[in-house]
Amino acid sequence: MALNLENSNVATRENRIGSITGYIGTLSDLANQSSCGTLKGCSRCFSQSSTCLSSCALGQLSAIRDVAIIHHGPAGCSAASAGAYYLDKVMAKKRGVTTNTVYIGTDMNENDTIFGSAESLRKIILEVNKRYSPKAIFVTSSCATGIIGEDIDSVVDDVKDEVEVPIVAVHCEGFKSRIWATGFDISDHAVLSSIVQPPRQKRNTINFKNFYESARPEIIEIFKNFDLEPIFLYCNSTIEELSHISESLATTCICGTLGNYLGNGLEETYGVPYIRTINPLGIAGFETWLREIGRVTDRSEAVENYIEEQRKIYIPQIEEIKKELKGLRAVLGMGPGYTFEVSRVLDELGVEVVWALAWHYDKKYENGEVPPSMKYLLENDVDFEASVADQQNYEVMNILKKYQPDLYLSRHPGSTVWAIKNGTPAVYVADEYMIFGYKHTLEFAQSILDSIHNRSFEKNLARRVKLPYTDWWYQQNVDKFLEEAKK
C-alpha cells in the first residue's frame, strides 16, 4: 500500500492491512485464508481487558531523546506519561547518554470539550518551544480530541513559522483501533514524515528498529564482522540520526510487527532496502536474517565466514540440550510479531507447539506479502491449534486448563502471572533480544529446562490460589465468547 505522507492520518491496521483480533482454527487455515483473501475476523460478546494504541505511539516518541510530546487531552489520558518518562530515564541511564525529552499534557476541561480549546494549545506549542528547546515537538490527539473535531493540524500549520524545529501533528486516538499495534505505525508515519530527510550520500549503516536496545554492544560487535553500524531506532535516537536513516544501507528490525511500517517506508520512499525474512531468533531465522543482509549490502562471503565460525561454537551444545527438550508440549500467548516466530524456535528445539495464541493477527504486511514468519511454518509442514484473541485472558486459561502443557511462553508478564497461579511453568520473554541469535538461543533453551525441573514454585502457589474462573468456562469451548464474522 503506497503511503501519503503529506497526510497526517495513518488508516488502521484493520482497515489498512486487514487485521483481525478475533480467530480460532489452525494455523494452516488461518495462513491460507491470509494467502486468499478469505480471512475474516471475528468480534467478542464478552472481552476482558485491552490496551490503548496511544501509549505504543507516544511510548516510541518518547523515547526519542530531547524531543517534546504535547499530549492535546484531559489530564487522565495522559497517566501513562509518568511510566514512559521513568523508562525513558533508565534506558538513556543503562546506555550512557541522557535524554531530556519533556511529555506535557494540555489537561482539557469541559469547557474545553464543548467549545474547542486550538488556541489553549497554540499558545502551550509556543510555551514549550521556548522553556524546553526541544529538537522536535510531536503534537499528539487523544479520544476527547478526536471525538470533538479539534482539528490540530491547523494549529500546528499554523505555529510552523514560529518554531524552529520540525513539529508535527499525531493522530492517535485510542477509538480507532482495536489493535495496539497500530500506534507502532502512527509514530512511524511522524517520523517519516516530519524528521526523515532526502539522501545525500550513502553509509555504511543498517538501520535496526527495537523497543530498547538490550543486545546493542553485541550486535555492534557482529556488524563489525562485516563493515557495518547499526542504528538503532528508536530508543535513545536523536533527531539528528533520524534524519540521515534515509541514507543507510537496508532497514530490519528485532519484530515484523514493530517494523513494518518503518521498512516499507523508508523502501518506497528513499529505495532504502527492507529485509524480509523471519525474524533472527533461533538458529533458522538468526542464519536467513544474516544471509538476508549480506546479500542486500554484497557482503556474502564475510557472513558465510562468521556463520561457519560461530556454528562450531555454538550447535552443539544446542544439539545436547535438545535432547533434554524433545517431548515437552507448550502453549504461547503473544503479539503476532513473536507469537509465530517463537513457535518456529520451539519447534527447531523439539518442543511440540499445541496453542499459540496471537493478540492480533495482520493478514499481509505493507508490501501485500503474508507475514515471513507464518509462509516459514507453512513451507515446513509446521502446524497447530492457533488463535487470535487481544489478550484475553480468560480464553488463554481455558486453554491451559484442557491442554495441560509444560510449559507457557508469553511476552506479558499479566498473562505469565496467571499461567503460573494455575500451577503451569512459565516464560516471561520479556527481553526481545532473548532468543537472538546462537548464543541467546542456547540460553533460551536453558530457560526451559530451569523452568521445568523445578516446578513446586508453581504447584504451592496453585494450590493457595482461589482463580475467578468456574469449572462451568473450563467446560466451555474456547470460542464460546467468539461471533461470527461478518459476511
Contents of the next structure:
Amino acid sequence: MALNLENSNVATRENRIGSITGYIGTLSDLANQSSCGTLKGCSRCFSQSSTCLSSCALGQLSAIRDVAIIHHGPAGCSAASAGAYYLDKVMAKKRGVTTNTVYIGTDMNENDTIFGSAESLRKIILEVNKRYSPKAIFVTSSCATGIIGEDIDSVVDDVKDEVEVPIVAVHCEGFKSRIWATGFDISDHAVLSSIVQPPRQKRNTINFKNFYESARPEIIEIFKNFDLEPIFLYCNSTIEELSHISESLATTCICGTLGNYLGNGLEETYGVPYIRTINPLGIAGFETWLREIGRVTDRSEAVENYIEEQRKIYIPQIEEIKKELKGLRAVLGMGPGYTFEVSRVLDELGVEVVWALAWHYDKKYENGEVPPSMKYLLENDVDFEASVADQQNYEVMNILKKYQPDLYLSRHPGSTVWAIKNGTPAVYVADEYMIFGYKHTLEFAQSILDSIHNRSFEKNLARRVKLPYTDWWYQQNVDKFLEEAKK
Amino acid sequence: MAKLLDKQRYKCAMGAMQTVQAISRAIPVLHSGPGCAQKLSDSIGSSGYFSPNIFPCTSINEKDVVFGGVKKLETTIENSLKVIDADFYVVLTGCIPEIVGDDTGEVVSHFEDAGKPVIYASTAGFKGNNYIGHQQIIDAITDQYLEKSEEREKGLVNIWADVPYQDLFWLGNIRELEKLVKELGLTPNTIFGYQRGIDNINKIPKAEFNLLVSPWVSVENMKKMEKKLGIPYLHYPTLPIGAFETTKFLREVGKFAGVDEEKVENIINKHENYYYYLIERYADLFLETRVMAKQFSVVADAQYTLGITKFLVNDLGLVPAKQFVTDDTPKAFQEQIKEEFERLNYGLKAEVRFETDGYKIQNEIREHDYHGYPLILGSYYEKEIAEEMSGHYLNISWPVQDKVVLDDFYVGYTGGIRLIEDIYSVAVQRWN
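Would you generate the structure of this protein in the form predicted together with its partner chain, following the form predicted on its own above?
Starting with the chain above, the whole complex follows.
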C-alpha cells in the first residue's frame, strides 16, 4: 500500500484494494477469482438501507478522549453525536477515567448549500476550541458539503495558526463508498497523518486496535506473561498515547477490517510490524496469533509456555461441549473481518456452516494478499456457499427461509430480530471479544447451546408476526437483483 | 446559516422516515446515501413490522452524484412494490438528489397505476429538522393522496400530535388522547401506531374537524387540510398532562365539538375524583420529600417543556426556573408559545428560552439558584449537569438512554400520575 499522508483524502476500499459488495457463489470460487484477478463485484437494482461510512469514521474518532469532532453538514449527519456522547460517557466511566470529547454538528440549511458556509464553519471551529480546549480537532465533511464543493481543507488550513492543537480535515461523504469500512480507514488516516509522531524510543507496547475494549483487563494480564503492554485503540485513547504508537513493538487488531489500514500504515511509515495472522478467535486463531506475536517480539518461549498451560485448562472443556454442538447447521452474516473468522471457529466446534454472508469483501489486503482468514479455510478444505451483500436483509431472509438453519449468527444491530421472526435462533456476536481466546471460545460454544436450548422467545414471536416480504420474493433466487451475476 | 449545534436534540428532515414507520404497513423508500436510515433511527425500539434495515434505499454512490440517480430510483420503487408487503409507499428524498436536481416527482408519477399508493416527500437534510420533516410527510399525504370528501362522518375527529419516535411517548400519548376524545362521545381517528394505517388515512377527509395537540408542529398541516379538504381545526397548544390541563382540554374540545356541557363535567368529575384519591394518598410524599427543591427546569421540545411546566406548576405547586425549548421552533411561533408559559396559576410566569446550543443551556442551568436540589427533566445530556448539581433527573426528551418506553404515556389524568411516579421514583432513592 502506498500511503499518502500529505493528502487528507483517502481512496475508497473499492479503488484501493478492489473491495466489492455484490457476489454469490462459494468460498472457494470467491478466493480463486480473487487470486487470479477475475473477481468483479455486482451491483443491485434493488437494495435496502445499510450503513454510512461516516458513522464508522467518526464513531472511531469520537471515542478518543478530550477531542472535538465538528461534523459539517445537516443535522441528520451529526445525529450520531447523541449516541457517541452516551458511549463516551459510559465507556470512560467503566474505565474509571473522564472524557470531554465533544461532537458538534453545524445544522447546515438550504442557504448554506447555495452560498456555502466556510466562514460560519471557521467561526464554529474557533468557538469550539475556546469552549472545550480539545486536544485535537477533526473537521469532517458530509454528502451535502462534498457535493457543493465546500473546501474544508482550506478552512482547516486557515485556522491552523489560531488553534494550538492538531486540527485535521476528515473527508467522509457517505456516497463515496458503499463499503462503510472505508470509514475505519478514514479515521486511521486522520490519526496517522495528524496525531502519530515519529518514534523517539522503543517501548514494550503492542498497539491493539479494537472497538470497545471489553477484554482489556484480561488481555493486560495475558500480555504480562510476555512482558508486553497492550495499548487499546481508539476507545478511551488519549492524544498523548496515540502520538506514541509508532514506538510500539507491533500492531495487532481484533478485526482485520477495522485494523488493516492503521496496521499497514504504521508498518510502512514507521516500521512497526503488523501482525497479519488469522485473528485470535477460536483455538487455532488464538494460538496462531499468539505465536506470531511471540515471533515478532522475540518472546516465543514464553508464548509456548502460556499456550501449554492454558490448553490444559480449556481444551478438555471445549472438546466436551463439541459433542453437543455436533450436527448443528448455521448461517452467518457479518463484516468480512468476522465472517470468515467465525466460520473457522464454527468449523472448529463442529458446527456446519451452510451459508456465510460477508457485508463486503476485500479481494486483497493492503499488502496485496488474499485475506488470511480465507486462505486458512481453503488450506483446511473448508468450503461453503458464500455471498457478499452490504447487509441486504431481504437476501438474508431468503437464505434463512430456504436453508432453515439451526442458528443465525450476526454482528450488526437490528439484524438478529429478523432471523428470530423467521423462527431461527440467533446469536448476536456483537462484542468483538465474544470468541477471543480459549476462555471465550468456550463461552461462545455455551451461548450457542443456550440459544438453541430455549427457543421460546423466537417461537412465540414468529408464531404471531408476519414477515415484511412478499411470497413472490421468497420464490426468487437470492441473486435476483444482482446485475452482472446473471450474464 | 450553519450554526454551532452542541449536544444536538433533533435530527434532519429525513428523520421523518420514522413518521412513515409509525403508520402501520407504510414503508419509507429512501432516495439517499446508503447510511441515512441507520443514522436516523434509534437503536432501541426501531424494530417492528418494518425496521430501518428493511427500508429500500437507492444507496446513492459517486456515479449517481455525477449522472443522477433517477434510474436507480425507478428500479428501487418498482422492486419495492414486488418485494415488500406494504400498503403505502412513501419516497423520501435526501440531500444528494435534491442538490443534483433529480426529478423525484416525475419518477414517482410513473407509479400512479401501481395498485398501491406511492407518494413522495422532500426531506433533504438541509431543509430543516425532523419536526419539519414530519410536517412534510403529512403535507405529502394531503397534497398527493387525499381527496376532498362530500360526505362527513358525524363526530369523527382526526387527532394530530407531535413527532413519532422523536417523542418517546408518542404511541401511548396518542392512544390516551383517543381515549379522552372517545369519552366525549366523539370518534377519534389517528394514523399512527398499532392497527392504524391506510384505512385511517382514507378516513381523514370525512372528519368533522382536526384536533391538533401541539404548540407548533403541524399547524401548517392543519391549514393545508382546511384549505384543500375543507376540514376546520382546533389547535390546542398544550400537551395536557395531569388534572388541571386535561380538564381544560376536555372542556375546550367538548365546546368545539358541541358536546353537552353537563356530560363533559360529569366525565371530568369522574376522572378528577380518582386522580385526587391517588394524590391524597401520596400528598405526604410530595410535601415531605427532604431532598427536592421547589424549582425545576425542563429541557425538551416545545410540547414537553410547555406541557410539563404547566403540570408541575398548576398541579403540583412547583415553581418554574428557566425552561428551555430545544426543537428549533420557527420564529413565527415563538411569541405565542412564550405567552403560554406566562399563563400559569397565581400569575406565575415561566421564563422560556428557545435555544439549540446545549452548551449555553447547561451554563444557564448551572448559574441558576434552585434553592436546593433541582429537578431537571430533559434529554440524556442533562444527566451530567443534574449529577453535577445533585439534582433529580428524568430523561424525557431525545436523546434517550435512561428510559425504555414501550407504550407508557404522560398525557391526560393517567399520564400525569405516571409522570409523578417517575419523578418520585427518582427522588425516593435519596435521603438528606
